[in-house]
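Shown here is one chain on its own, the form predicted on its own, set out as structure tokens.
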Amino acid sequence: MSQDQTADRTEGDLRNTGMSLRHDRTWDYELDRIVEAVEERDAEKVGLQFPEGLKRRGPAVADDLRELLPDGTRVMISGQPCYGACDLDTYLMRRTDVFVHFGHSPMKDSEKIIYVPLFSNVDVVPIMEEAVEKLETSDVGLVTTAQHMNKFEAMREWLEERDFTVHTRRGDDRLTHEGQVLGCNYASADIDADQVLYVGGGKFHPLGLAMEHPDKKVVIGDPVNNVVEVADTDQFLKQRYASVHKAMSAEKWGVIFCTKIGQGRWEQANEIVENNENAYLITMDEVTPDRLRNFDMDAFVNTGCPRITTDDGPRFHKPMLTPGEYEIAVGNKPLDELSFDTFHGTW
């Protein structure tokens, strides 16, 4: 997930993905499961990590846990930015006996980490009733985000009851559930249908879906913001083409390797550096415009989270490209091969 979000952003974190704070009272933080893990492991230190839109709930959850845990159990809250299951606070995780990650489904099984997905309680039926009017045939793919996976089977059944043939698949190892999409992975949409219904908040996921699968019509049913529309990639493509053109004259390249546990593409970053004597490998955990401003580079290549490029790209003082866009900028690939950057595998 993107690592340079500001308070007024409408996408990129959980504030507009079905997990607005108005739903706090109905969420299940699975405190009993956390307490059970603490007792089983005779744990003395518990770490809690929340996504950006839920950090303000951290102290209340910690208080609730303290009332249930044995006396002397220490509860600590991560202040590190968190935009996905790949964005773990490994420093805190190494220093606690039980580490709890709220808001995302697991990207990889781990005995150390307890994942609490915090499903949304937003009713998806009204938006689906409106969204199906934009579908052209009775064959449709169905995808959603982790926050709405608790209603995925109900969505499928709702469509089938209305004579739709619903196509779904799990995707690859980075995806926990059938029909789930991430901001960096849309393998669940590799289905035999010319149109896909995305039920979820925000525009970034369906935009990436439409870019990754340009042969499919992507209908957005956003139950959080009560919006139905068809994903349009034109504006996004113009932005990306403009960045690539600016970078074509670059002489010095900064190649970013993100040290976050689930976002590193070490081999890809090194391959770019090895094949370009004017490219320099730069490692960092948080990739932000301020941090890169001090580097005297003409352009950058981001091998970390794709959303750093696609969401925050315009904020950087020099062009920030994906690895695929870099290949176009240096002349290794034609411009018409521009595509969305996706992430496969775990860590």
Given for the second form:
2 protein chains.
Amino acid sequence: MSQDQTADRTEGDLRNTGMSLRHDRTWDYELDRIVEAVEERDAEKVGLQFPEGLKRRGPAVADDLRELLPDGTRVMISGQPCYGACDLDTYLMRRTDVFVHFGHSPMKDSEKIIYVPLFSNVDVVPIMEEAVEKLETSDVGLVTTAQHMNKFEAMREWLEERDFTVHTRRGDDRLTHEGQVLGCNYASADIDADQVLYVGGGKFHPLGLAMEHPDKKVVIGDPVNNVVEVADTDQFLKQRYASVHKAMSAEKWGVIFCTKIGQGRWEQANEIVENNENAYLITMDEVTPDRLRNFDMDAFVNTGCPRITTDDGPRFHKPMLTPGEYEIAVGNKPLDELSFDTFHGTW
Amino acid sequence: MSQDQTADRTEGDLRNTGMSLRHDRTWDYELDRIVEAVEERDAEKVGLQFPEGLKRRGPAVADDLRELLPDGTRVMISGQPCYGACDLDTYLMRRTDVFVHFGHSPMKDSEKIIYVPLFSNVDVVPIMEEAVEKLETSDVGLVTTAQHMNKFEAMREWLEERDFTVHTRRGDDRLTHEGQVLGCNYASADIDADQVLYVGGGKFHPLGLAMEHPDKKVVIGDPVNNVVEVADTDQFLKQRYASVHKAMSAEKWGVIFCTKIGQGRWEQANEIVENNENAYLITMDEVTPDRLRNFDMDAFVNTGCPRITTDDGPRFHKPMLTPGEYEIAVGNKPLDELSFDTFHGTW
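How about the form predicted in complex with a further copy of the same chain, since we already have the form predicted on its own?
Let's see the whole complex now, leading with the same chain.
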């Protein structure tokens, strides 16, 4: 990505994911699995979807695939933004015989979709050596992202060899693997330890983890950017409180129902609108400042991806709250019940 | 819209449509028709879609509707961008019992959709008095947009009373009314006259008309902004030639298939990809500079809305061509065959 694009990104910005990396890496695109599926299904159309940071690899992957596939197979690349396994290009999926989603692990079992997680080949041991120095006791939770899941057992063993008691958990249905976290789900960190070690790229996930579990110390060991630090949610929390305060005087509320397959919370959106005659239900897929600027509202509640609310919040022209924050702003709940918004289940 | 949003708009920018008006007007939202449809269909969910410039009226229209509708009817507003009757929010349409599309005339008959064209109440006579002074002969074509279609017969009569021979035509299936133009279709101006009078808001439509019919003089009588002038396509044409020239050295081509219901040209997109091994098919709904920046291509061909290519072209990081311009850039056609890209038929 170009310099000018990164300039105005706040810490934890959705675009600062582990996928947008300083160091180039060779990924395993698992083309054999794709070719096999095409042959099995006699597929004529193959759709490929990449997360933002990997879209530029799309043409090269398409080239490699076209060499391996039967003549006449059409390969299409999704140009829709993509920020997670929750964010499938359903248009392309429904119109192709084989649909490949790169960069995330499955959120839901599906015959139609091939998930290629793109495991990282980065060595995690050097950063773990440094990171464990920040730990305070020998009880530690361990989490990582889909990209480093291939090293999860090695991480656990490495810690156990050094006499740590490692606490791990699978989390709920939204998570494929034990120890996996998503930007919107940290159920795998609901473990009996006061500290959690996150080994993986970027700050996006550990900052969400620290917001969801404010009682735990979250140590970041980032082997991609070679960074060790303790997650600090101060800036985030200040922004959240500021947004809630601003929204307290709002009269007209725009309530966003996100139409992305894995980001919709219909009941929640409806409940708000039913109980507030000054609330309006707005449906959309991408929730962006540009799209909302045309609406004459005093504040918004986003029932879609919570990370758009918490991370991109300051970029919107009016306060943008999570459903829980909305309840505080309209006086249904006390301010001290402010908590991080997470997503559970599949779709 | 705010000042900072309009600052970087080039002339003819998609967002400079007749819908984005300096003078506020009272529109007829035809709420009775909507209420009737809700009652007839026993509708539980009503979806409302507004073009960009009218989105801010959405909440007020929803309020008025909710007063008239049976208790418990859910009103939803589309937050998707909308730039024409070609640009239906199909997600919301499929999930509501009554779907109302404001600001455009029907592109295709549909039981499901209620089109509310929002006719303008502006008086067209004063601007016509001024505009006819720019006409050179007594033979004149007459065109307008959906917003001023309610005055079309009055315009014709006014001209005929002044001894003009008025040439009008219905155009093709994409156009609902005789004399109607769209940003992408000027078949109603295929008439036997060397000059065409456009009476309507904005320059977006007459500039397209002048590009599509370079042999005709296009006189603009804009009663909304009180402007009379002759359409000048020089700046547009220079940009088009510059883009084609830049794209001549391109190796990797991104070929965009637009997934919007009324903007898809599948055969055209496929043909390009089949005949160029360095072309990659990219599918997307909104075609924006941000979305394409992540793709590592030398140039793009847009088989979707031609006005994104011609009007927003300079905002993309790489040359963006129409399918016809692509043929010139890769050497299949001579440069002097450069022509405006139009859309025909429905979907």
